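We begin with a single chain expressed as structure tokens, specifically the form predicted on its own.
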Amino acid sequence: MIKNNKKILVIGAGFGGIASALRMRALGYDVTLIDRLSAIGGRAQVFNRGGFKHDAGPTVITAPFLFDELFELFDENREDYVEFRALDPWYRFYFHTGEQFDYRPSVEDTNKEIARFSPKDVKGYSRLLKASQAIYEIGFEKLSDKPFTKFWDMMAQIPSLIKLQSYFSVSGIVNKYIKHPLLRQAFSIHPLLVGGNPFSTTSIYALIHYLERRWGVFFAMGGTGKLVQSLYDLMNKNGVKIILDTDIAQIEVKNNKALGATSTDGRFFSADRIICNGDPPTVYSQMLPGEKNRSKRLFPEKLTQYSMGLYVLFFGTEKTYEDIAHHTIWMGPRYKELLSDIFDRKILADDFSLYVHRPTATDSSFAPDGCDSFYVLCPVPNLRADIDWDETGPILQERIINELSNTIMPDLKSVITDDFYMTPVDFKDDYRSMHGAGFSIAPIFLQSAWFRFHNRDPHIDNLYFAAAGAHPGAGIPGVLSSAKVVESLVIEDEKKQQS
């Protein structure tokens, strides 16, 4: 590690902020990581209620090498800190028809599952994987950790983007190869993991199919909270200063240079460079009020499209549900129409689809003996919708419990315990997420690459973004790659200053 006296201030301790802090520390900077919550991790908080443990945020680990890299920066092995355990099945889909489809680690096993629904789609899935691999090799390997701070950077990739048919949606690409309606749902669901509507999210995100095939789907034993704690230990061991329970009110700028940031309690934190892990729209409108119209977004705020909101129900059960997989996607009777209600019409429909997380399928430490721990995520409209969550929250909770009790979790109503929930209001209040959106701005084509918030501000040369709303996008692989982009920009900027 090369030591220097320059200070880096990282605002926000989500995965993008943690990765940025570690990468900057490995470059020798004096690094301070600051967050408004009482624990690092951003949305990856941990709740403990009645002996049940709940990961509050991301639960799926893909592209594990991106975490491995952070430990390798300091000649450490991630395996010495936290175990990533491979899952099988990756996801279990439960359809409204009562049918189930297991998406499994081996292609052969997945093909057997596909054949139960539609033998003809086995060949279609093979073609989908080949298409996904082609997208992955360009969209992830070549573009995800490259900055798009100049329009011509993106224009140079236009031939590749056209070749990959990025003007299509993920659903459009999937439907090209898969014909069975239920399998089409299963194989187009991935954009929802990063806050996008499969029918409008650019087909670049179809790379997730091959990303999973290439690297697998894992669970961090002890939970995402254990992974966050491991990263905390790594930072603490290597001299990253961590300041919690401190909210930033404003980033101080003079002559197009960030000088530092002032907290809501009046403390000033000076810095030579600032990296924001917060939601970029929030940073520009609330922490940089004088700069909000200079962020070089294609669309003004009122035309910007945001990801959906999230309603997350947590509970324990006084019995175990052995037939429930670690990850279950519970699909309601409608698909495209429901997504249109959520993303376009901004209404809370009577029906819904759910993601059910049962960590006790893999790790018994999440619940007392003979019990299970659950986290149920329901996509809902963000706060641009006219929904009173004080009134609606308990109603939606009851509806979800009733539907699960009537389908995959019999007797749930009689064994549920220690239940509570989060709404988009909590995402806005706890994480300063604009409109309570679960994943910042939506991953449509005109909000991707150069059109997304830049990783370096166009006017403030020493202000950077490693966040879901910046390039390349949301999701754990996205924000970890965003930190890599920032690292490359800082190195580039240092070289310019020295020349």
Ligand SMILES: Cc1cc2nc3c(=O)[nH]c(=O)nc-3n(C[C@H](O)[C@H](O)[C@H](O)COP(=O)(O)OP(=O)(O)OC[C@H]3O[C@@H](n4cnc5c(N)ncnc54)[C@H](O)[C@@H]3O)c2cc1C
The other form holds:
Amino acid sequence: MIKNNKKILVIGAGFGGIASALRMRALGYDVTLIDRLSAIGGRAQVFNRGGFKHDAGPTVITAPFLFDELFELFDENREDYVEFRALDPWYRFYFHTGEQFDYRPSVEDTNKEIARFSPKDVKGYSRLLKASQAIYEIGFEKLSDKPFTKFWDMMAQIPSLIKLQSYFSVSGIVNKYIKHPLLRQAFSIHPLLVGGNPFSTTSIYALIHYLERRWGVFFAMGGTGKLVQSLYDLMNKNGVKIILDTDIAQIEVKNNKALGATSTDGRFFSADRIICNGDPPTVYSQMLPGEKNRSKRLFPEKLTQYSMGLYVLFFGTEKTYEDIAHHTIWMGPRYKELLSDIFDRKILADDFSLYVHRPTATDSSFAPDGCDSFYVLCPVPNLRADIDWDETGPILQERIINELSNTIMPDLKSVITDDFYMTPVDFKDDYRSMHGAGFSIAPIFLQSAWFRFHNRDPHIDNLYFAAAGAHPGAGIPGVLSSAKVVESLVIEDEKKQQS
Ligand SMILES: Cc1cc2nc3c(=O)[nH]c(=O)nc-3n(C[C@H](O)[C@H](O)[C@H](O)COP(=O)(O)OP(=O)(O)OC[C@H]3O[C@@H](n4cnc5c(N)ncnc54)[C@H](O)[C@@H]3O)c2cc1C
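Now the other one: the form predicted in complex with this ligand, given that the block above is the form predicted on its own.
All chains and molecules follow, beginning with the one already shown.
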């Protein structure tokens, strides 16, 4: 490894921070990774309660090559650390009509499922996949790991973005090809996985259909926590310094240069370059006070749209539910209107839709014998809404358990054990996420690419962002790509300094 005496400080040990730390270390920098929590992983924390294990955040692994690359930087194989197990079905949809739809790894099997609902939509799905592939080839392959730090970077891509009709929404594209109302829901939920309303998220995110087909959908055996532990081991082995339980209060800046950062307990960490993995709006408003009034994005905070909040209910069951797939999407009776309640009206409706995670479908290490481990994720308004979560948390828990007991999980009320939940308040307090949003700013067109937080600060040359709120966006593939963009900017900046 090339030695380089320069210091890089990475603030935040989510996947974007970890990937940045590894990439910088591979370039030979002296790298320190700091997080306020007691474990690395960011939203991918692990909770253990009463013999049940829970991944707190991401569970669906797509684009596995982005992880493989991190191990290859150090001539290692990811497979030697953690196994990615292919899933089938990828997702099982349960609709309020009682019907189920399995979204499966083979197109042929998926077509059979589609035909049970609407034979005509089989052709439509094939056209949707073609459209998704065209978006993927530009949106993912060409743009996701390229910087959009200059307006001209964006202008150069305008013809492609117009060609891809990225000013349309994901639902707009899906509805063009799919006609059955329930299948329209199933094929348009992807934006919710990155915090967006399918009816307003830029259609660039329709690339996820093809991304899944191209690379598959996996589960990290042992859980996402095992993947995080593997990355910890890789960092440790290769000399990344990891400092936990350390909250950065302020980034110190002089003459448009970041000098280092001070923690809440008064320690100063000097650095030649700083990479922020914390939520960009929080960094700018709370950790860079002098920068608050300098324009970082075209639109001010009050016009900024944030992703939804998440209510996540964790529990074990004293029996197993063999019919519940690893990833189950439980759809309530309303779709577009419910999403409007969450994103626009910002009210907590009586009904909901849920994502149910049952890791024990694939990996028995998550629960004692004869038991299952679950988390149920319910999209809710973020903290811009007027909701008292101390009061609402237990009420929502009861409603969710009732609905699941009455539908796909009979007897749940009598077999549930070791339950607890997280609300948007926990996302704000634990991860310093602005407005407790699950996925930072929303993935709408006017908050994407150059319009999103830039990967390098426009005024402070040695301050970078690899995070869900920066380009290209949320989700594990997004933040791992964000770290690749930062790497290319650091290389470019080093060259400039040397010339
Ligand atoms: C419940 C849930 C389920 C999800 N499921 C999936 C999924 O299945 N697949 C997928 O691809 N994506 C999923 N996502 C999205 C994905 O997890 C996130 O977009 C991604 O992990 C965010 O990574 P990040 O690098 O931006 O950092 P984060 O995970 O946001 O971590 C940032 C870290 O920075 C730390 N930090 C912040 N400020 C400071 C400070 N001042 N000082 C020190 N430390 C600080 C925080 O404590 C945190 O640890 C899910 C998200 C959630 C919440």
